[in-house]
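Only one chain is included here, represented as structure tokens and corresponding to the form predicted on its own.
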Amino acid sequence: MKKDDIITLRIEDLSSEGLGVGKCDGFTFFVKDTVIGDIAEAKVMKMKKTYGYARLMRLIEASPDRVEPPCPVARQCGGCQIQALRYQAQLAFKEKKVCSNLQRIGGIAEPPMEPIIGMENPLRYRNKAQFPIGRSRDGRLIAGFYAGRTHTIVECRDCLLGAEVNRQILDAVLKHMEQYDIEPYDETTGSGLVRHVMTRVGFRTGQIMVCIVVNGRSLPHSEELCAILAAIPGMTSIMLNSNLEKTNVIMGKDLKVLWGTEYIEDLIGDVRFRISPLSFYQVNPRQTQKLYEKVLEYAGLTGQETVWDLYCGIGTISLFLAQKARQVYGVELVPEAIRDAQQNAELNGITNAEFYVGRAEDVLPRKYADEGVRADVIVVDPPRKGCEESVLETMVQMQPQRIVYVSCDSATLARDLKCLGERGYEVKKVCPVDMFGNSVHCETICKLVRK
């Protein structure tokens, strides 16, 4: 085969970047815009050694799963890979690659596997929302997206995922744009003001922030915009991002109020978390709050442990296993996170909670060899990139008598387990747990249990 042929495949698997898995004659092809169960025509674009990627012509049989995306920019725009996919296929989808990964890489035969917890609506979930901010081909200012794997904006000032109020705020940022003629940013020549809106939503406090992002120092006529936005119901905070450097980084460190409070707040069961713009917070707060039950219910917690949560952001999981914990310690990176996380416990009078500002590979091996600090249970949450090694080994010297590790990449949590597997801890239950509908990602949560 070679570039140019035409060839037919039944898509019997998803990438995990959303695309269509076929073969023909035994060679493996990737195909965007196909889902599991379709019969496509396909023009090879290009070949590797073992695999080539192809473009779908025409399908000649529709998935039996196949429905008709909802988001009319949803083929065109990089957010929603597998919107095109029923969503109770998408999470069958996502409990098998969780379940492979395992199998494939951390080498367990038979994962115990709970199964994975869905939504109610796989629409209207996120809190958070980042639009760039630029020109059409005709002129025009738009806000929107960037395409997969671009940096080519496409424009939608209502992503269905997101909430509604998102488009009011597009609206009014866009429309002052054009009435003081203020520039968008341009990627390229490093020119232009206005490079990103941000915009994050409390679900449960209904408290809404907008996060204005440029080139610059100031936004001209900013107080005229406020006006507008403050009229929206629910606006609490209106901040502006100076961020001056040539970067595809979205958020600057400096951070100025231009309109009420620097932080929103919202609710996870019980516990009222404030947020600042550059706060990490699970974007589906539905989703999170089952998510956190289920990392609890792992835990065992009898009121009796020493619990130590690594990656700990604003400490959302850090207060929730307080509750039920003796004393819960933190550790984040970030040092703005790990003041939130402060304040956090403060504002819900959470007094055994600690928190330590490093990388958790530094102050775990750090705590445990000069203070002989102990754990009960042991939460992990880690990038995608999963845990260091030095991190693991400090855990498995730690002889915890649980570990919850929490993973938004199944293939890196795969890689760990193995490596926790050999050095003496069993797992035990495994959960899926769908927070972010209409993608191909997954969060998993799993119990392992010291031999």
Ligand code: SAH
The other form holds:
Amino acid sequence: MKKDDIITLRIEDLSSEGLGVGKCDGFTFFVKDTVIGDIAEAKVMKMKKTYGYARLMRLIEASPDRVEPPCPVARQCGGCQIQALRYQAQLAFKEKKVCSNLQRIGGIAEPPMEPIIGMENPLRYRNKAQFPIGRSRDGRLIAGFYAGRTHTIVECRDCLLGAEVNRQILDAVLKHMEQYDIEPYDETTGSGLVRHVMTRVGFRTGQIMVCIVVNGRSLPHSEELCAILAAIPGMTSIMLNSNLEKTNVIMGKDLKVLWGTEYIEDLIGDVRFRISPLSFYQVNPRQTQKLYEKVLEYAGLTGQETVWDLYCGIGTISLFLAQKARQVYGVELVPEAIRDAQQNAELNGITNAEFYVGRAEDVLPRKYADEGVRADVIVVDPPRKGCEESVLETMVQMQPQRIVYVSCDSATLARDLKCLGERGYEVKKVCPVDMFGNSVHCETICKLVRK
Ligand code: SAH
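Could you please show the structure of the form predicted together with the ligand, as a counterpart to the form predicted on its own just displayed?
Entire complex below, previous chain first.
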């Protein structure tokens, strides 16, 4: 098998990046733009020892689960990897992936799976969008998304996953830039001003935030842009973020209010949250509500428990659980998020939640060693890389009755469950929740009980 060979294969699975996976002559091939169930003719692009990459040439037989992607740039854009797969089939794929990771990496023979919690509509679900601003090849000002694995901007002012109002906001910003000859930032030279436009919408409150990220300290004639944006119903906060670094990180540290307040508010359940531009906030608020209800169910609270919520962000899970617990402690790395968490507690009259800034792997072992803190239930919701071993170690030493693990990467989840399993915690229930329809990502909640 060599480069440029033409092969025929049936797509059996999807890779973690959303590429179709099939076999031919004992080799595994990754084929972009194919979905499970396709029979494809493809051209070999690159060969490794046991696997290769091939490009789709022709669909010999389209999968019964193949659909026309609703977004016109689905194929170029790096955001959605599996729009061409029918939503029910997306859910089946995610469920299977979580289960097989728990078996393969976690060593759990029969994971106690509950059915995946899917979305009613896998479009228009995101409350946050970050559009890079640049120029097209022919020199026009454009906003859009990066094509997969590159920093080429695919023009798109109306991402179908995001709010409809984004288009109006981007139109106004680009028009303003044109009017005053404001240059977009150029990554290669480090020149130009406007880097990104970030938007956030409170789905329950209707409040809108716009944050313009610039390679500078100010935006020329910003009052005029604000006057136009402020006329959009729901506009609540217009912020300027300075990012002078030559980096891929979108946001810098410095924030300035151009108009309105420095945060927006939204509700999850009965709890009201204040969200500032730098804080993490779940991007799919409708599914978040379902996710947190599941966390609450798995936590099994009666009102008497002491709960630790590690990687708590702006305290969303902490405050949701505080209503049913005796005391909740949250730990989070980002100081701004903790400030939001404290304000959120106050805003909601919640007095039984306390928050600590720092890395979970520093705060928890220290609190345990110095003060002998204890827990009935520990909730963790770490980033993709999962928990540090020292966090897992300390959790086990604290001997909570239950651990609820919320994960956005079932591979690191499986690794951590194995570690907890060897230290006396048994997985009782697993529930995938689809927070990111049309992408390959999947959230999973696990309930572990002390043996
Ligand atoms: N539970 C929250 C946020 C989960 S996202 C919610 O549901 O909204 C993961 C969070 O972990 C982020 O807010 C991130 O800033 C934080 N984080 C990342 N590494 C961390 C670490 N080592 N210690 C503590 N928090 C960390």
